[in-house]
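Only one chain is included here, represented as structure tokens and corresponding to the form predicted on its own.
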Amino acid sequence: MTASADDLKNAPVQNGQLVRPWQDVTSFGQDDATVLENSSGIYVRDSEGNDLIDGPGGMWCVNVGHGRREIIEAVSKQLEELPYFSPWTMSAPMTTKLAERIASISPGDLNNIFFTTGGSTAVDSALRFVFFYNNCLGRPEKKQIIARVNGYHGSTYLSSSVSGKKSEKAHMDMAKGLTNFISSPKPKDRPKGMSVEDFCDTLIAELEAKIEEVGADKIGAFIAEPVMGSGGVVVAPDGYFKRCYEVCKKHDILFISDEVVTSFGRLGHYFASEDVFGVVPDMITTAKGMTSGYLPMGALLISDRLIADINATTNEYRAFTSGFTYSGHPASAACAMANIDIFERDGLLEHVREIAPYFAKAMNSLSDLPVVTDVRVLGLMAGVECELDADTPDEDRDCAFTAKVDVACQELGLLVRPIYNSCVMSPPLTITKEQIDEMVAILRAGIIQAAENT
């Protein structure tokens, strides 16, 4: 039933309300959000004064753990010195600094540094400058998007348009005629009795078709996560990233490296694309680690070879006309400084690479529950999947189930981000052995009440 005009005038005054990313609009003021006050290292706690493992470091992002004074200094001094500048007509040291640096650990020629808000306005900027680039090189039609179902990029319009999460744009509106979906590289998801190298082949194959399909001289870009993060932690096959980078030089098609989970430390290297891929993308996206999420910021990398294509056209005006009152905020570029020194000092890098095995045996252990299907891992991430009748799928059910763990573990000490029907860790890049083993005990604790609850 619809409130009338009346019903809305006379209706007691409210206190105003916070409204989350992804909150049901129809339970406002009833659901009750876990409230965070305090943190340290890899814990976080809360307003009754449990303290919990960060399994999911924060949104990926909280890498070199929390309350590090390094950082918080480094901010404070920033904001005396000048808390603000004009990016559309002003720069400011530090905000130089930082993307000389990031340049300086970046691979190939991507060395063109454009600071935004964070990962959406990151994809939204890199998706604008394919646009950009084709009508300055006088190929206007040439602006079609492929992604990948199950891939996401961001909550901007652009960015939102080329996600593949379907269940999540039921209710919203996308750029209609941008995007070609082919489907999830999820070796799980393979058919019965395909080998994964068959899978793989497959996969390639289906791009190939894609680009016949629609025509490559109308295709702009190709945009994928070396990892997809949101989709629930899906490892490709061997070779896939690569051999989709070669498909898309080879029909002059952009390759995006959408590295806003994978960069800064996730997979043991400042980036992925090369070092574990050995892909050297046109662009890339991160943000996220940059900061290690102590202040919003996001970066698009470009590489001097765009640039050049766009000036051998013209000595014509050509600006890239796209940008935010908050691009390269010198505290927030004072913070990822401090938290690249960070990486520095303490060996972070290297310590990921050597953690990594013990932490994918130790999420692997959990493949002996009876409801975990499917357990995922690169780097510092990991999806555990959990189906209550592998037999019977039941996508609504098993998300469900997940959320129960997510609630047990909670009791039991640990926050964990249930995506779909998989239980997904990525918590700060510090993390010992100790507290790994310690955190796969919660989960798998989690897991076990969880299902017999159920």
Ligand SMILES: Cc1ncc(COP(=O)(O)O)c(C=O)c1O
Contents of the next structure:
Amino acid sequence: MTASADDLKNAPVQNGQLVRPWQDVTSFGQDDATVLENSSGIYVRDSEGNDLIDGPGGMWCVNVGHGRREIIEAVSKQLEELPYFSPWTMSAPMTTKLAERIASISPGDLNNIFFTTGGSTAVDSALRFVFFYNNCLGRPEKKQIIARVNGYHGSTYLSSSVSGKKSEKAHMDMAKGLTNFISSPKPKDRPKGMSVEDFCDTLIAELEAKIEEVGADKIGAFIAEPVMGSGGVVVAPDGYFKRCYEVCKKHDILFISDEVVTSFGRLGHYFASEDVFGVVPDMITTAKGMTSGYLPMGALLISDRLIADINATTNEYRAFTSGFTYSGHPASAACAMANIDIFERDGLLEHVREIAPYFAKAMNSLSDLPVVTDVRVLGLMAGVECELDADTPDEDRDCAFTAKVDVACQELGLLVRPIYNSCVMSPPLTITKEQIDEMVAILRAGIIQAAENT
Ligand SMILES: Cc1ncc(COP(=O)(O)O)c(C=O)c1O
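Structure of the form predicted in complex with the ligand (previous: the form predicted on its own):
So here's everything in the complex, that chain up top.
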């Protein structure tokens, strides 16, 4: 039904509305979002002067914490020297150096760095590279993608088409005939009585069956986050990621590891694919922690092998006709360089590896609350799942509950990111043991308060 002329006449006058990501268009004009005015370390300050722990680290991204002078100065210096260059035809030292530096910290032969404007454009570029690669290799039918239910890969047409969160597809169109979804590897969802090891076997068997059904000659790539972030911090059973990789290799299917969340220290390493999961993928996508959210930037890392495969087919012109006005923007590159400098100077990766067991123990301590039915933690990311009545699952009821926890925690001094029925934490990596205690104490109090008011 479209709005009538009368409806429009009576609608409130809206001059220059902000349209947010995931905007509910029926609630324009009712925006009561908290206004943040400044920030420092793991804290943000709202317009009423309240300091709040940044539990989600912005959006899984403020990895080195807020208020880093070095980043601000490096960006400002770069803007004074050279605010822009055309990445099509020119180069700039900062961007070239950043590509070299990322290659030096990336796994295996992932030495080819294609800069993007964020995570979605990194994933989009990876998928376009799959198409390009198979076209160059003379197998244009090998284009379909395997992805997972509840995976999240972004918000462009292609990246959203391989994302598996059902709730986000309701009123949107996705690329038809592109993606074949397999189950989320969430151990809590395994059938009653099944061991986690057997559950892992069934997931791998499902991947094999999907390949059999679609045909390996039709499948270009498998895309997966090492730990599903926006799906609620889903930590798969041990060995799952590597076994998926091995199945893909067996069937000549490219393996894309979406490390937009898990790279740059979230799991204690620059990239988690190899160091945590023992996999050197064909491509890695990254963003977020790469600049710690101070400026937008992402990257697609492509293996030498893929480039060599294309070169082996021809000596002729073969352009990967993909790229952005702001690919490798020098100010973002300066930001990423200063960010990595901080990681190295402050030993941030080591800090995460050292503090992760403490974080896990603290998050797991919430399991004694009756509404907490699952706690999932790896590195410095955690999902605390809440169910008001585990015997009668009701997603809407439990999502409303975690929304209440969010409100309660904010009043107590903590930002929470509820995703479905989970409270998700991914604080700045600089967090100390005392700050973890403070964060978990508030989360506990928020959950208790929300439960009392339900
Ligand atoms: C795993 C993953 N991939 C891709 C994206 C999209 O990144 P962006 O929002 O920077 O486009 C996200 C965002 O949360 C993500 O979590």
